[in-house]
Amino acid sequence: MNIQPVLLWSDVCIWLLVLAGIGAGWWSRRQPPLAAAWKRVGQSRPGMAAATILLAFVLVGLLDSLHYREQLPGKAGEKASYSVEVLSALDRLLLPLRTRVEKTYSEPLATRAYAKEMMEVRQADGSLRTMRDYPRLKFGGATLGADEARVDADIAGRAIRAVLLAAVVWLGLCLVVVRRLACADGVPLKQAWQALWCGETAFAWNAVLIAFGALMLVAALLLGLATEYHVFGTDKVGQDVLYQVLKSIRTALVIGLVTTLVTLPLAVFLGIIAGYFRGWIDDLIQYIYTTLNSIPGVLLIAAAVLMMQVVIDTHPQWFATAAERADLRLLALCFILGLTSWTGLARLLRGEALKLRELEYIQAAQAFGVSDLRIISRHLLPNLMHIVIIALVMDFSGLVLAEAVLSYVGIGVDPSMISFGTMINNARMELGREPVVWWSLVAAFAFMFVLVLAANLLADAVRDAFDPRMA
């Protein structure tokens, strides 16, 4: 299939997020402090547990930032167009939950639709009759046919074979760490098994193994039962819920990690100036961060979202998609985040710089005439740099809940976008019917609690490594 490649920006903020982490790894190997500091993250089995499972989620943020349009059927020789609908690597890879759309709400593994309807059935002897009832899906348990009775078991049967499947994959991988432990401590796989279990290997590979396990025991019970039904039953214009939450996974990603180009910059940058030089810079910046600081946040974030809603709408001609239109209104939101969310950070590095400057060997460094520029890059920098890593690590969850909390009050991100917050927000008169749509919400909740969870458990995990109280 021909299709046209589609860069929004917000993918190339984060693919230069994602080579930014492989630099700044490969920079930490070479530093014999933050190396030490990382290893000590690695032996953390809840940390490295959750750094699992946010590499799951990770790994489906980048499938959904590969975007591109589709070639439309046209005649032979004319010029090629393309579809406006801009899709992504995880689109072509979920394209039966994409697809597969009913007519309305249904229930987590449903049979039949939520609401009941007018419908004309064939009696005994042929003649129509005229019922309200629960009509059939058109997908979901579509292989039954009219042997719905065989449901509960067809639904057991394939949850025992992906979970099989599961564990026969599970174990293959398990078997390979152990080989690679028993060949390098040379010893035999009994012990390695043995030592990989008991926790006495130098990274924590019992935990990622356990939440690799795990993630892969949901991965295929997804993946075994979507394939004939909707596992998290579809919404008011019969979307399947687990593709909206799966599509749901980038919008989260982007608000947490994205926002940190706004907030490291300008938080680092002020918060070492403020400390390191005093006088009027610091009260020039303390001044500004404190007139931020005044403002509710709610309210500077809402003005500026509707501010920039409004350049948006008065300038079509600037978007060829609706995708590029909503991602332009995400990045908007992130930088206005960014913006709001950096003083935080930047008070805590001033008066940590305030402190270091009066070491000795920074008024050595001050008498030898060595340059300003030079003792904050090589002296104040790398002492503070386990603070911003703390920092940012900790404010990934609250971004993320940020998000959810903006867009149900409708100043988040666009309506067309799916994120955790949007699927919040259209939930509220879900649960004022009767009966209660309640999957929904159970579905946005349930991941976006995972991610949150996860975050924090690595953000403690990095915390204590770093931390020199800690130590």
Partner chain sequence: MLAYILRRLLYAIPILIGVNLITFALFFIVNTPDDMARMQLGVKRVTPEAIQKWKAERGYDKPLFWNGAAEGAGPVTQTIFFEKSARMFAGDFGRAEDGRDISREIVARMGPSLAIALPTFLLGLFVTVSFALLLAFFRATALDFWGVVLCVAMMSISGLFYIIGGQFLFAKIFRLVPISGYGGGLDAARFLILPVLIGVIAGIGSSTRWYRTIFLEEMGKDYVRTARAKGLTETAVMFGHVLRNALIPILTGVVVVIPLLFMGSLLTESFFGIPGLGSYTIDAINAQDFAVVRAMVFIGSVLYIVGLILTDISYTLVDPRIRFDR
Given for the second form:
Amino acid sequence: MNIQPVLLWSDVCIWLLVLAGIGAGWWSRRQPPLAAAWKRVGQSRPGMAAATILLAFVLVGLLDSLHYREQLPGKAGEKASYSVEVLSALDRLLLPLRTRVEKTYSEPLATRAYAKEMMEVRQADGSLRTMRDYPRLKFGGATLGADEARVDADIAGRAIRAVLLAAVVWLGLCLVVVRRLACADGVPLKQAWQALWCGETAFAWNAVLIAFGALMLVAALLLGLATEYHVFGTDKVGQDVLYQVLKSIRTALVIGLVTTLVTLPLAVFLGIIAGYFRGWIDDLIQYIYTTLNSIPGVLLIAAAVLMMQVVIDTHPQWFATAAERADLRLLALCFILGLTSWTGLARLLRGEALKLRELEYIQAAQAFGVSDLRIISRHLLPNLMHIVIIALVMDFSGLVLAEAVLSYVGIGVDPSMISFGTMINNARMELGREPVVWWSLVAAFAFMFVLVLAANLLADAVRDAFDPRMA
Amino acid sequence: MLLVACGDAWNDPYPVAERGQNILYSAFTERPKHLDPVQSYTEDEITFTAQVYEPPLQYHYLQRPYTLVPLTTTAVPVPRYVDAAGKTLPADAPVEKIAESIYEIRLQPGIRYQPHPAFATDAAGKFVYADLDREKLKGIERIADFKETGSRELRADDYIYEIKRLAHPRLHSPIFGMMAEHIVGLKELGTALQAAAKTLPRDGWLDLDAYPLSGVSKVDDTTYRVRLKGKYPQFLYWLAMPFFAPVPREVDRFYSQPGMAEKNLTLDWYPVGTGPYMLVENNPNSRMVLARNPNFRGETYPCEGEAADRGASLLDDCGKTLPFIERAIFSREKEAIPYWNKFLQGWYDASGISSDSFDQAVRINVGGDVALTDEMREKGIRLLTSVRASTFYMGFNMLDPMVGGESNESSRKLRQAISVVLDQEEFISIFMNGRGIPAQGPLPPGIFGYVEGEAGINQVVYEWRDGAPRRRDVATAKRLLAEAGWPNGRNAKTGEPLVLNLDTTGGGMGDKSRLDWLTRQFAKIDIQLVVRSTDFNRFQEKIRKGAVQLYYLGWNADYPDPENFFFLLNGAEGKVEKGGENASNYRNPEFDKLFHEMKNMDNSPRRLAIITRMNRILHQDAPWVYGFHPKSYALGHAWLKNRKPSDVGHNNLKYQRLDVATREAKRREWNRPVLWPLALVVALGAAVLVPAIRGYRRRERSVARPQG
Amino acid sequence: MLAYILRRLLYAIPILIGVNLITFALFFIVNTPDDMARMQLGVKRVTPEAIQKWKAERGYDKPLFWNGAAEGAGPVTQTIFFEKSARMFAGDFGRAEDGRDISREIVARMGPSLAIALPTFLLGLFVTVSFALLLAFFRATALDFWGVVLCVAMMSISGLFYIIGGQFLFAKIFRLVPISGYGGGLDAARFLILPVLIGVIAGIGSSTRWYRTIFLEEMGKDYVRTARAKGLTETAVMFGHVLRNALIPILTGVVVVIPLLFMGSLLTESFFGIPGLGSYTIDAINAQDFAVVRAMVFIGSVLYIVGLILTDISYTLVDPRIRFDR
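Having displayed the form predicted on its own, please output the structure of the form predicted in complex with its partner chain.
Then the entire complex follows, led off by the chain already shown.
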């Protein structure tokens, strides 16, 4: 099938971030203090386990950041035209999840709908009889056919196969790692194996492998069951909840990461020049951030989001597809969150810069007539890098959590965009139903929890490794 | 599970003093903005205003279709028609000849107002609170802080005063513009008052009695006359709304004294009326309290109703004096889940009808059947349903070249195709919990002109099979689309895909899923739908400018008359051109002619024939996708008696009765606290304490030794 | 000292003007006065005359920032911005769009907001400081490790979950407290238990972790070692030295939020139906009631600035070496 690649603005930001991340990694390898700090991060077991899991999330997010539009089927010779629906590589991978839509709610792993319904059954004599029953799902457990009683056995069978598969792959990976370790250290396999599990390796391989094992297990289970069942059930309009949860990951990552694209330059630039130059520049910058800080955050964000909304609405010609609109709104939200959250970091950096500029070597550099720009970039910035990195990882989880709250207040992402916030907001009402529909809410909270927990654990490890006070 | 019965419920949200009293508990979600009868227009407000104010007429509580009966009058007024020369015409005179309709409204004697400080007089008969100022108002924060109260009999002047208030320059009556077209002299009064207000200080009182209103005159103390231009039979429906409730001049004078408005002492905050209840506490942030009006005149419970009413024991209280309930406490409940759970626990006697979010929380059942869950049935909860006099629709903007255009055959086919393919039945079942019926045209059931059964269905969208209307299949829609020049969603000539834009207001519950569902419906016939959700203001602006293609809107009837629905498609009401209510900018000369003819007719077979003809035109032209008419589902506990849902009559509090003893028993039974979690917490705490102390000791010893 | 506070207060004026400028710019780009009129007048049967009337009555018929038509100081003073914001400095917030006095409303709603926020704050501080002290006492043991993990886990849970889950469990399933509502006087306690509890639990994670690091930092200092070397028991060291000294950074850190307690909590108040300032703000955002939003922003800014000044003062109180003469 022909496709037309689509590059959304947030995709651009994400891939830029990936490039920047790789670049920064390469650069920090050559900076001894930073490299040492990263090595310390590598030793932290919770940190590395969290990093493994985060990597899986990032992978999903990256897959979801390759967008395209499908060509519409048409007669030969017609000009090719493309669907208005923007899909991603992840959508393509999850095609069965995306397209197998039931009518409405169904429980996780169910074969029938969640509520009874009136059904008209045509009798042998041609008349219609109405009866109330739980209707059979179109896709949930479809392979079972009429033999619904087999459902438990079928699920168990699939689960066992999935676990076995996961175990095999995991053992394989363990062996690969052990071999490489053994080769590198020049020790026998068995010794390397013991060293690995006793945590005697410089890098926390045991944590990585355990986290990876858990990931494999979950992934295999999902993969084995999701092809036939709705593992997390379906929502109000019958869409698979697992699909939505996976799609939410990208939104969360964009909010958590792209926001820093706005925060960092502002905070670093303004914070450092305020601390370095002092005087009226300092006064002005302090005035700006005190003013911004003193406006209650939610109100500022609400006003700014509503304003962006107006701009978007008055320029429908900017967007060829709904996805582009939603995407711009997401970026706008990142931008606004960035604008409101740079002040904290800027204040920290200003304080540090004030201290550093009094140090002798900087005083000396100034006396020698080294240009201010050079002093800042060569002496100040590298010495402030650890603060920046810590702030970066610490902010991530806060931003992901904030998105959910903002969506509750109605000023979050575009309602047509799947995110943890919109999922929770939509599912919130379902707790009031009789009987309770709990799975969307639980699935969204659970995935969000894992993501934020992993981010927090990594942030802890990074902070411990970078903060000179703790080291 | 360890259940401990210990008498009272722990989760009683009300003060202990209120226990066991004849008080009705209900809730409201949106705070009422206006309680002044000329301004209040929304359903949140009418819940309160309808119990306090008494317009001349009301709807019969039990009879259906809705019938007007006297409330404060002796009879439902019958208009007298006169021609341009002032000569009386017979009732069946042709519309063109009628120059004016004259309504003579005669009040029942002996109706008295609620006790209120505005009426308080001293021994000499002078008003006690007639010359207040900021100084004298010190220490007075609420209306209850005035010591003296008084009352007086209802007079025709009070009704006239209120009609004049419609034209008040400082009050924004939503119906002023419209009534000025009908009531003789109202427009002129508006201009005169506007001029007068300019010369007045900001908080000065505008005495309306000083300005004449030519179309309304007092005959005697209990009779007044209203003159309307031409014929306007719908006027009687307006006479059943609070807009035409009495407002005494002394009350207006009382509230206009300096310093009152600053303390929220206004008619907008503390209404004054002759109704069965009076508002004694107004705290829109947490609760509103209505108490029985001691001066209420002794209206009695109706004795006749629909056939089914006797079986539903709605006629048991026939002839008894109203009202039954002493007080009604309305609490603010913003979130649907707490509201719903409190209802289930018995803390609310009934669900509010107007609250949409509440209905969403209630899962009755998918598929349009109205059975309650077993748990609810066991609790004795009863469900009342009624189809509301509203229509929800997806409109096409007829000014848009793609979906609109006058006498454009291909766009008509396109509209028809979309009408067929949007599965309203599924929509209602998924998003409304079955709380609605698919619309066959603009008119909901219960409105004159709605036809049940095969004769009434929309032939374009439905066919009659097996004794029920069946939606035509997707193949039909595809055929229509091909005939429109878009085979398989591609332009027959250029091969361009068909992309349509739908504008909605976003931010609501379940938005995302609704949009997904819509996209899927359009995809069935290969139309690509782009949904643009915007905030409410922007949406309105787009509609005003005609910058939409497809849009979703709904209409709640002001009164149960077909005119109130068809005018939404009247060419003379075009939104873009005339700023009217016809958001589709639909214009069909034949339809407009029929509308003009039907508008002022009395209900008759001829009117029905015209309406049927109009419906046919609308089915063919399909300027709307007729969506659905929502149903109200009102849930009530078994102890609340005499409830019958009504969509147009809101003064229903006076008819209802409570069985307080049953309520107390049930509440206690349903709200026994579950105590084992508390016990568990205590046990856990104790279990942790022992090793903790031991660990502490050990630690104490180990760190005491100096370490490296 | 007094001069310093006075200077800080004067410094607040340009900040407040800036805050006002930002809110005005943002909200009037979103909402033209026409939009506001339509929003308030409802959907049905709104005529252009009615909108003009509404605007004129509320003073929204003037230009926003610059009135070219006026003379003298008129271009600046006869504008919406000047007329609406100048009065706020005098404490007059005017009327909400539905005609009610905002100052009265704010005074009435402050009580319920404080009734939730103050207990949550005090109890939260007490609980988190005790937990942090416990973890610091058992530092480098399994208890400490798992305690920190638990803290991280707790701070990874969305605040929405605590509220939704807590309400579902304690009010619906266990029926221990009313689900929502608010009562005056002593009766309020029943309604406050659950939101306060949820507020405290939701805050445990991050604060405990933060205070624990402060304690550990304090324990690494020389005087603690000296105290231990003198043979004091660990408990005596903890309470006598560490806690007392660590409380300084903790208290000065939280002083800034104390005035903001008045603003209430947006989520808790709307979920529990508490008629406080938080739910007032949410209502105003939803109803696009600009007058109320503006007033709340203004008050929020004032309280924030007061918080900053209080922080500075508290520094001098705990550490007399700090002086404010720059």
